[in-house]
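Presented below, as structure tokens, is a lone chain in the form predicted on its own.
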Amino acid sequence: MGWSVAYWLKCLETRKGALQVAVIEKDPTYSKASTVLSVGGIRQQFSLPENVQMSLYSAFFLRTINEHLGVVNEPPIDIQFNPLGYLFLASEDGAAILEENVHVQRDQGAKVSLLSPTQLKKKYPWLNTDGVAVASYGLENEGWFDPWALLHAFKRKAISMGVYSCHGEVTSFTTSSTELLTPERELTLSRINYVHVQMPNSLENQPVECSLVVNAAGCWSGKLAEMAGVGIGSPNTQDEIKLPVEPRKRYVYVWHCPDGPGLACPTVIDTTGTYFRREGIGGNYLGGLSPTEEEEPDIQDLKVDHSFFQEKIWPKLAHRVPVFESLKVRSAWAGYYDYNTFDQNAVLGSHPLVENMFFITGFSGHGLQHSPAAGRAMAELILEGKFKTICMEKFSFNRFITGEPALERNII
């Protein structure tokens, strides 16, 4: 996000060098990096325009990549797009809710067809229907790509354009403050003047003077924010009211299974939610399955619970696809979703009280696939003032302060 942000801003600059930006990393080989950790998907099967507005933006910036993100004399890009699409399966229960999300979907100009389960059987004779009412495929613009491409594309072109990049960690703001009277009360605004980046492997910290800050530390985000007051003012005022985004682990799990699914085998969204896909030709594939709020795992460090897959996510693949009850899992790992807590979706724009804070963060999982056109969102707003390729005013702060959720029911 932030280097989608800075790629951005220098492209839609008014005239070239008219601005200074920064990118600060806190580790740039990106090894706890939500981006690296994903498994890289792209759909257009979301339940809110905007978010499919966004996956068929960025699903034309990908197929399109090198004429955006080309350098000079440098290799052409490889995202190694695989377009086998994504199959979502519902029960009778989530039936009428899928269609609804379908024709949301097409009415944005996404391809998306309706299978019955006869259908299904018949494009993929592996798949168990029982319990399958209704499917959802993607017919293009859907499959998925390298992450770790994406990434060094966007920050190999934003630095050749003058984006600067900052190895450090930011370790405080400082701001200035105004007093602002109300009918209703006395608003304190602040301003940040000031970011204090603590330099790798050193005693030093370097303030860095700046007109506005981006908040793109995904899951860190709200910490960050935090740094700058958001959210710890008095009780009962806007002042409390926090950037719900925070960390939450999600294991991928890699098994074997050389009577599996062929090579035509998209990306399978089980009516309990489990998902997989192929991954190359050798019989391999990927998948995992959210946890309930309950069995929440602990987000202290990067460690997998294989238990978790033997009990949770098995015996469902199994049942699904009953040749994967022979699978032998070969490896795994663990990443952290931006999660929003108030409505799994997006935070993009300003904060309310923080005037020169801006947040591109809280996407819950679907942040990879959407970094394109929410990056060129994000500096639409910072530059003109509004958004203009994609309205995104519904996933403003604002709609933590009036208690309207942007609900998305297709999250994974």
Contents of the next structure:
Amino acid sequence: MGWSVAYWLKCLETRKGALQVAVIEKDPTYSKASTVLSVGGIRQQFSLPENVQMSLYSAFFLRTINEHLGVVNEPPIDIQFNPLGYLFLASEDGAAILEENVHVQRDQGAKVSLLSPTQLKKKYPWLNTDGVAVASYGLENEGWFDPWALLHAFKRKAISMGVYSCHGEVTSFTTSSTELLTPERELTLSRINYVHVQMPNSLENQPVECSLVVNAAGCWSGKLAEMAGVGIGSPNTQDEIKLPVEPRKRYVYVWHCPDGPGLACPTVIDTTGTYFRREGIGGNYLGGLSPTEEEEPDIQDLKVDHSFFQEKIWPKLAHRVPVFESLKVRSAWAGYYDYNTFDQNAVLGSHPLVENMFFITGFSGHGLQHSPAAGRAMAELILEGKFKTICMEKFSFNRFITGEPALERNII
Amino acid sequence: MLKIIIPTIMLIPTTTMCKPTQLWYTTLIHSMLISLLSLQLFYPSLQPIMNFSNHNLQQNQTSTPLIILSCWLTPLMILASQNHLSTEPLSRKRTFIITTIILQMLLIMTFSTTDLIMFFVLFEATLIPTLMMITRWGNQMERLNAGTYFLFYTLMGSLPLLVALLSLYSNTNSLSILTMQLSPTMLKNTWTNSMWLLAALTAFMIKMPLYGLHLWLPKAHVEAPIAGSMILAAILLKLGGYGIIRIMSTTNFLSKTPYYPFMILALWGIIMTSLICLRQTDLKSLIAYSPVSHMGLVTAATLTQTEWAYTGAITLMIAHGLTSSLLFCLANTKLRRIHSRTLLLTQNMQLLLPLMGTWWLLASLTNMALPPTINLMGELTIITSLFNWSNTTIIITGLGTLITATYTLHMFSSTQWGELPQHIKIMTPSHTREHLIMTLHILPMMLLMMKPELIWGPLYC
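Can I get the form predicted together with its partner chain as well, since the one above is the form predicted on its own?
All chains and molecules follow, beginning with the one already shown.
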């Protein structure tokens, strides 16, 4: 997300060299970053029109990625986009919501088809349509791609455009604040003047003077925001509202099933929330399930809990696809969602009190697919003061203060 | 003369010994008193007979405006630095003020000396406090590079100047400005004399700066703290102009050919640097490139050696000194609030700071040489004298004026109008101190509009 914003800032600036942008990365190997541990899917089937628009633009971006991110004299980018739709299955209770969503998606220009159980059976004979009332299938602009390739494409292009890349960890901010007396209460507005970056493997602390800070720290955004004073303040004031983004661990399992659904297997999202898709052409599939609130795993490390697969996922998979009764788990990994505990949707925009901190985080699992569009929206906000192409007002920080969630119904 | 130099030198012990709480306004008020005292230097220039007690330190109409400008700028520098030095420890604040005062003293002596070698020594000596200011109190890491460029460009030019002055001394056995006009030197059109002129003028051309030798200027101006930028733009560049005028008027140089390379570079530089200004994204860099274009006009004028040219040159030097210094102060007020010099991030300030918008307007108008400001008087006189020298220069100077107006308006419109930036929700209102600095810049300009003969130099008709 950070490299996307940096690229778009350089792309949209009116004069060459107008802005000096630096991206500070704690771990250049990205060992724990959500981006590279992501399954890499992109879909249009969201319930909020802004999400659909973002995905449509990102799909267009990925299709024409070499025009946007190609660097002269460097090898072209191979994003390894596998186009296959997402198949959402809905039970009796969820059918009405699914149809509403499809309506919204079609309004925005996405091509989604609705399938009845008989059509499903004809198209996918390996699917058990028990309990499925209706399904929606994305016909275009959906699939999965290589997240590493996208990340490095953004990084390479941004660096070629003059963005400074810094390996270090942000430890604190130096802010200056002003008090404002309003009729209701006293507000303290603060402004970030310096960012203190700690160099790797040393105690050296480098203050960087800056005029704008974009918080794209993914699941650690909440911690970063606290360093700037967001969420620390006297209770019952605006200061006290924190950025409600925290890391949530999610598992992805890869298994081998030789008699499985085969090459035409789309990304299927079951009525229970379990999802799976084909991985490669050797009969491997990957999938997972978001645990319920009570079963949230510990976020201290990225160890995989295999019993979760055995107890929770396998039965559901076997029910939906009978062939999956006999499968062999090949490997598994875990990654973090930058989970927005308020409404599981993006936080995009500036903070009302900390003047020059902008947020682009909280995507809760669909950040990778929205990264080109979200980066562009952020760059428009910074350079031109408002959103020009996709209006992201719904995702501003103010909704935490007013208490109006922007709920997305299609969360995997 | 001494009644200005002694109080200036005495300001140094004052700075070290005054109470910490009174440091800023003591130095400010005292330097202001000195500058008001220096205004009486104008008086002799209105009389036909000049009567000085000292043979070494005198002034004439060329140097008087520059002395008064350097005295006037010192309180302004002290005012402007107050903000960014507020976090420094006391001894460092004192050191900064002492550096400023030493610089003022050296400048007064440079402009008033009658001996060319003493002028040379003081010309070099002014480099040292300026270098200290740039490298010690500048903001970015690039200031070290900027200091190196600044120092070595000037030194490279000064070495030939020293040789030239020494050879002149061996010829005439005296380097006093007063007597050299009477002795016949440089009357033969030889290669040696042309080389001598090149050697003598190079240092001043670098200081002006001439277009091909101007690379030190954007670096030094941008990286210097506000006081450094002010003094650099206002006075130190004019040292070059003053030096050229002195060398030209004291040595009666016969041949015109050695002037042509300088003239061509100066005229071409007017257009090129104005075009560079149009493409700048950094506000301070834009303001730093504009002196190169104005001083190109001054250089071209002084090289033609006519009465109107000298008049125009001196007028434009004073006018531009005040305008450039004002623009740097304005840019500094913005920098203090936003911590960024990028033009893109500082739009629509008129909504936030309307009165500062007035100062921006006045500064832009004077930079564009709007009538009836003294900038216009200087530029028009120069353009006319260049037209007299060669008819085709009118194309270059006219185009230069046009592009100057364009980039000034571009700077004004991008800082004052446009979309309000998202990341500025609250902005400290303008301090009275900032308004005072702007007023003190504009006031001399307005007053001089009423009586410009004061800055028209010795040869006005």
